[in-house]
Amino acid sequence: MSPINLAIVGVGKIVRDQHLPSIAKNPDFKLIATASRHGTVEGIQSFTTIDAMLDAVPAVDAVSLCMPPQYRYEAAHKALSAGKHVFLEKPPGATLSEVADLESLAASKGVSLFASWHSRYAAAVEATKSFLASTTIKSVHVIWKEDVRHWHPNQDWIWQAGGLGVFDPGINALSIVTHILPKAIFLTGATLEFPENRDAPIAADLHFKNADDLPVHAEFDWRQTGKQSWDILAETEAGHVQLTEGGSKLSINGELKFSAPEEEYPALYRRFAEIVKAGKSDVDLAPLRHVADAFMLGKRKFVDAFHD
């Protein structure tokens, strides 16, 4: 089978560290152009807007969008239009709803919709659910701290409305949750802190159960600086999981039981290959709608001004 002529659109930091190294190891794809306002790629057909790919380039079979979010819907709309199966980058839009208009569109166009979450393939994320559906959990305790500092600096979109704040890694933590739980959970109260300069919060403490009442809890904050934390912890009837490092490493009763580099990425466009193959779609929406629902229930405190 010939390769997935693959396009770009949104040449920044996330496409330079993960998806060009992903992409040139992966022999079902071929990059043969980008679209975005300053990035290009060496090599490669170059263009500033999708309007201007897609017309040019007619070749081009599938898009892979990671613009943030506020601007994704507009051009998955136009990529999907024109017949193109589309990879999103995490998280898959900025509302519910344009994503689920976004999944209508692929079924009626008869393409891919690849709403991706790299988090679930962290390489420890599925020995963490087997070792959960074969025990009764008690608790699980979320702790995702970062240093926004070092790892969005001067990026003002993600401060933005729609652009999450410190729920763009949050969601994150989320997808691997909603993934490895056997039951799906809900949210029952949470708090946001909002800078007093910025539309998204940079810290958020979250509280869910399940049908069976069990309780998660999750804490999110962008102001930690040295070591970073993103750790999910469950007691269980078989003894003390932590899922640590992102999802790369698993411990049971303090025993490390399963470790791997980091795949992320390059599991994501075997996954990408794999639907556009079947002719099939990859939409799930639980994590965004974590999100959402916390801005819907959570109380709102303001807190110093956050500056770069």
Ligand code: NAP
Contents of the next structure:
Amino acid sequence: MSPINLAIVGVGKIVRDQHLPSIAKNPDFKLIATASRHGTVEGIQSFTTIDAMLDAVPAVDAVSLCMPPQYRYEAAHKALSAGKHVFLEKPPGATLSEVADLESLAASKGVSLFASWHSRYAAAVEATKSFLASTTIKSVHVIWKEDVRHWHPNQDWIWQAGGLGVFDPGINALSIVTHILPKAIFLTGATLEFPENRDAPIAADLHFKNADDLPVHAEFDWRQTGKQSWDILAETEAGHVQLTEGGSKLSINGELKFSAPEEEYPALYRRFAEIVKAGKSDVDLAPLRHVADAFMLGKRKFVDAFHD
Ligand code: NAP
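Having seen the form predicted alone, I'd like the form predicted together with the named molecule now, please.
To see the whole picture, the full complex is given below, headed by that same chain.
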């Protein structure tokens, strides 16, 4: 089968760090065009708008949309309407309703829509899911704390409404939690801390439970300097489970059980090729729904202004 002709829209940090190397290694894809106001990829024909690209390069079969979430719906709608398969970076959109609309459009056009959650493909996530399925979980504690100045320098969009603030990394934790726990969880209370000069939170404290009253506590904070924490801890009848370093290492009762090199984006592109070939979509909105619930149920606290 000939490769899927791919275009990338929104050439920025994550495209350079992850999409380009992963696409280059995957024979199922051939990058043939980009659309970005400023960014280009050497040796690939580039356009400044998706409209110009779709008009000029009808051979495009699929489009990866890697701009900030507030600007993704419009591009996704254009690509799906033109009959292209679409890969959405995380979070898949700025609202639940716009992504639901895209899902219907993809179905009506007979093309695939992929709401990607890269952290679900972290090395130790499946091993953790299997272990948790084999025991009874007593509590879960998520600690996702990082230094926003280090990871998101000069990203104004992330602080604007729809940019999600600390939920931009926090939703990665939620994408893992919603995948590894055997039963659905739902929010029971939350506190969101907003810098007084920003429209998105810098920290969030979230309490969830499931139908069996399993307590799940999540702490997201963007003010962490020094050691960064991307950990999910669970107390179970079979002992203490630690899924650390963003889902890449699993330890049980202090003993390392699983660790492997990071391969999240190569796995995302393998999954995208799989759903395109199978003629289906993969759109799980659970992580985004929890974030929406936090904005709906969470108490707001205003904290010191944040300056880059
Ligand atoms: P970014 O570099 O700030 O933005 C990506 C590109 O989007 C920019 O280079 C820009 O390209 C375009 N863009 C920016 N503002 C735009 C606007 N107003 N309208 C249209 N296009 C705009 O962001 P990023 O870090 O790559 O993140 C992009 C997405 O990937 C986010 O949803 C993020 O959550 C996700 N992601 C990021 C990371 C990471 O480590 N950075 C990891 C995983 C997922 P032009 O100026 O050329 O148009």
